[in-house]
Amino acid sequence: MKDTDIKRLLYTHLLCIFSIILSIFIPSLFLENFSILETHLTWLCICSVCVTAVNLVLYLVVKPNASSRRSSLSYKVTRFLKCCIYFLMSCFSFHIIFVLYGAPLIELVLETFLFAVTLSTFTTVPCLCLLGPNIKAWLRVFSRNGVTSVWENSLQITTISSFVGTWLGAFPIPLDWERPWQVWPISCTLGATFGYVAGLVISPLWIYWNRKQLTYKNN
């Protein structure tokens, strides 16, 4: 494993964290009364757009899984359309899972769906950027010993930490603290965001710390 790969991963993750910061502070300069709590739906949309845009640009520039095969225009268009379909399927799947776990079925539908979009942005978008619309590759990466690069190792950590953050964010909702951030799905989205950012910070540090023990099939 090369230290340059870990440095590239670290810089990429720092830019992803910067996209979260942009989604919080930059809109307040242009939108009146903008805040994460008071205009939560607006923030969810802006955060999803910022994170998706940064992920797309970074993976196009860094190209961690660059391949010279199947580079025709028709293949790229087909791949892009498949990625869009996978992303929409992820959003609807998360929406259904949230409802099954207790989210309102009829009320707050928009809030639930935008939360599903945001969680898909934190989890599905990086998978699509790195692995493409390839279910076999996804299953390989999220199996016990299936990763073949530091990027895939990092993908495991950030995805799991986003889910864990979402799960932890649901705990304050039923408590009778009567805080504004306990309204569905604010605490869950904040938990998912903190989990995603924590994964971005932890993964390169963990990979660097364990670089001597980690081995990859393509190295």
Second form
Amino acid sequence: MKDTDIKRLLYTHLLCIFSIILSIFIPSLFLENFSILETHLTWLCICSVCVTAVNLVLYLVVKPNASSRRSSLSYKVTRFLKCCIYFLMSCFSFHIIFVLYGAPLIELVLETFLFAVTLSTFTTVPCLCLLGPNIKAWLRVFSRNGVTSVWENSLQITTISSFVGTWLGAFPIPLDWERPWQVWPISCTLGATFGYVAGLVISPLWIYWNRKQLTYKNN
Amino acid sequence: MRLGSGTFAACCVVVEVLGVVLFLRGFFPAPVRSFSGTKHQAEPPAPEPSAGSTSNWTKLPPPLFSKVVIMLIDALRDDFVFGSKGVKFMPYTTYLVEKGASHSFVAEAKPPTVTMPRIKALMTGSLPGFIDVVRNLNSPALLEDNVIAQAKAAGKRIIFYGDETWMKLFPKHFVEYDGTTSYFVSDYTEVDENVTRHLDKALKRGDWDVLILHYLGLDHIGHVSGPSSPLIGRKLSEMDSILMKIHTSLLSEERETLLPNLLVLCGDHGMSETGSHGASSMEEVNTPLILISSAFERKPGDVRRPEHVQQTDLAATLAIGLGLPIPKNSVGSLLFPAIEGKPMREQLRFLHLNTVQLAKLLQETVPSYKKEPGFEQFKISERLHGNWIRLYLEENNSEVLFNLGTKVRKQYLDALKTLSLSLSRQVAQYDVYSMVVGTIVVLEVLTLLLLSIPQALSNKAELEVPLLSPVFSLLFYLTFLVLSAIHVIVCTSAESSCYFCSLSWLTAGGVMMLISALLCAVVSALTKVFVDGKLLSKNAAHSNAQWSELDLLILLGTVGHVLSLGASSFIEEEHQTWYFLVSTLCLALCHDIYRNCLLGDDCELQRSLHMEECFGSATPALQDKNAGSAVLELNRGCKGPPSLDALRGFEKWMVLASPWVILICCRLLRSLNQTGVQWAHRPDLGLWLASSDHKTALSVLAALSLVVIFTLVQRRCSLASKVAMALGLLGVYCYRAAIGNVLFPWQQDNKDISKGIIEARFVYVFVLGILFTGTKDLLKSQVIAADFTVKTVGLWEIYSGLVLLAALLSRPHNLPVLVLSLLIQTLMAKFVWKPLRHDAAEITVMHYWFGQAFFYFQGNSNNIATVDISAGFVGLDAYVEIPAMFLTAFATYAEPVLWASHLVSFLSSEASSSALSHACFCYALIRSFPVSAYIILVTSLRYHLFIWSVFSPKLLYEGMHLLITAAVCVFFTAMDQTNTKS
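Could you give the coordinates for the form predicted together with its partner chain, as opposed to the form predicted alone above?
Next comes the full complex, this chain leading.
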């Protein structure tokens, strides 16, 4: 049971990584002058759309929450709408947090907001897929010893590594190297992407190595 | 010997201060070349080179100018004269520059761009070391060979009017002088009038050879309102009219004498976009240098662009112009246009003199001088020159002679350029021995602190300090002997002067003893740790897993910050690091709070589990020496269930909201003062408020801030200090109104600007009064062992006294910083630390982080230029050294000190008895860690390009901060002692 879960996890994660790689290379076939650094905003949009789509598809196909009972259409619609609202809220709150961290308030609003959207797709979208719009479950997953399945464990790892990547991505900004990727928010988005990819790679491996020690309270 | 961990930490920090002082003395050596200045008379000037035949010109050439007037305008930036401002406000100067008989240059000043080192550079031609900035406030007489001393020795009569610094540098050199003090930054009319009022008389009298005028007004305007202030234009036109007066008077006098006169207009340093100076930006470094004399004729249509030269070049030029020997340590090269009009033989003679002087200096400073390209060029040109002289003396074919002469001249100019460049590149000699000794002391102290973490942070907060046994051990004596032997060997064989060797043998022996004793203590602590570690290795396995996210963040943040000090950009932008860390801390607290609030029951379950574990292993894991956090965590586990559920509705909401409020406050403060380098030019609220157009807004803000300060502080004080506080804050507003920063509602224009001495002293009385009541309460609680509240009230009173002093000293637009720091302290204390029950170590580190962030919120940076020296003159009539230094230091470090003092008051009123000594220990540790690491970093980076402009100022800041930490730790310990006694 666990081993098959881990295997499925690995495949889904590989797909996610693949989608990010596609988002880097495919658009240059259709768009002229496409590069990550120069047309950064376009890439951000494409990347977040790709990752969201892949996540949704995978969620529908893999169905990690097998226990979810059959429910009415209206319930599903409200749940979907709630998810959308949560996603928007997370975008705005990330934006606010970036500004509180020192991002310019008035200039570069679009850049900051798209960065917030990207970070939301890396963190909030998987959470919404897996846990649904349920804040308590989120808090449970992100506190110590709170995870109850392989999926939640991997979710915890990828989300935290995306955040850590973003956090570390801010460090090159004050350096005086004058490189194009030091401009706000490019280094942070790259950091977030690297963090997310690293999390996707690490989490199945980590769970696999520690599969003996990990015991989940199944409730 | 058993010591409380607080006392132990205080002792360690005090010893560390000694080590750092020794290191600083080694790192900033006193100029080595200075004592050669006295014997310059003995050496005859270099004779003209000659190949074979004899030249009889062995004396110094006669002066080129009969009278020299040096008009030095403080903080005159190059674009004030050559830019659009010059055209607009200095028409006469612009005319002279463009069409008159003058040569204009852009002279580059080397950092530190502060007045005294710049005066030294102008007059000696040498490059003063960085330590001159520190001595700026206490400038001793200049012993180095310089133009003024040479002129005096040659019997020239020198008159000086202007900045007092000159009189300190050249105490008995002027036949007539009048000094103006440079410390009333807000005064910018009287300082200059005091100079100009003598001018008419002096010009009419004409019984002098050199007249030096140093105008300070422009610099003061820059400090107060920046380079774009309308006052600058007015000041520039005033300076222009003075220049015109001097020039016309000199011209009219010239008809009577044979020789022409020289008028020099220069600046000592520039002015940054914020109006300060000290660093190395283009605006601060580039100054105009204009030589005006009827000797510099020019044909119409001869356009001369201002050439880029070094500031040090003036000394050599002046010496030649006055017919004096060039100062020995001058690294400058003659400004060639000044002698262009002379016959070829004289030109070559002057160039030769200059090259010989530079070559000699190179010989003295560089051991392998023969390989230097400049020296080779010098030899070649000297030979060519000799040949030319022979030709000149033998025959007189002017065409050939002229062509050959131009060649020689070119060769000389090249040699001069190369020599001057290689000399000014010479990095100051580091006194490595003193640096090493200082570093060893600091590192030993740090190791001792790190090794004693587990013991010091245990519940008893006591530790066994092995002091007696090492003193009688063999190791101690052996180390002492070896060190003394090394000392003797080093000091007898040293070529350059060494501070540590110049100390008396007794002192040096004392330091040696200290080092060996510390070494023995470290060794015994190490063995103890190993022995204990083996015993307890089993228990320790689980302790790592218990680190909370907050502890991890604190540890990573501290280590990351220390590592970041290795990069010059991170030092320049250190404020960003602290803002980032503080924001992250707030988010981590937020996470903590939300988890506790929303998932309270889960955690309780875990906590009870922890409790069992913690009672099971009563002795904490001792051998974990990485950080005390394991122990902290254990204490935390024992604290019992979180009390968040017990909170009522409003308080719970406040607990949930307070991290966000703090984050918003920090973001607001961030936009108040832009500091650092990369983003320093961005517009900020502070500049907007400080500009004269927004005086009303500033007044309202200042008044509001003072009211809020009162409401936040008064709660915990006694009635008497409440009244004193209110009156004191009122006095602060009156003081600011008196010196013209803010307005009273009934006072519409700011005509009468005074120095506000009465108002400031009025506030000082209340500060001292509040501090006195606080101390009295503390003593009372100690002597009669009275109830606990008396002591707490005393501590809060001392805290509020410090707040009042900070309110007085901080600039009016910085009052919101004070307000928000008080607000954040209140919020954190009430809604974060108390409900979440953080332990003393975590609270200490958070205080330290916030203190650091607020240090930069105040507008400070790791750059000497941002030190607000005007704070040192609040309420003082004249410059008094000790109070001025104390006040400046307090104003600079006001926020860290306030946070530390809040820590003492908070812990002694809330937490258990051992909390204070834990806090003291942590405070000492968290400060000495970056200091020690930085000392090692700076030593390894001492030949870095930015060592003078970035790393050295930071080193001074670190040293100063350590000194203040030592004072804080001693205060902590004193409080702790009273605590244990009562």
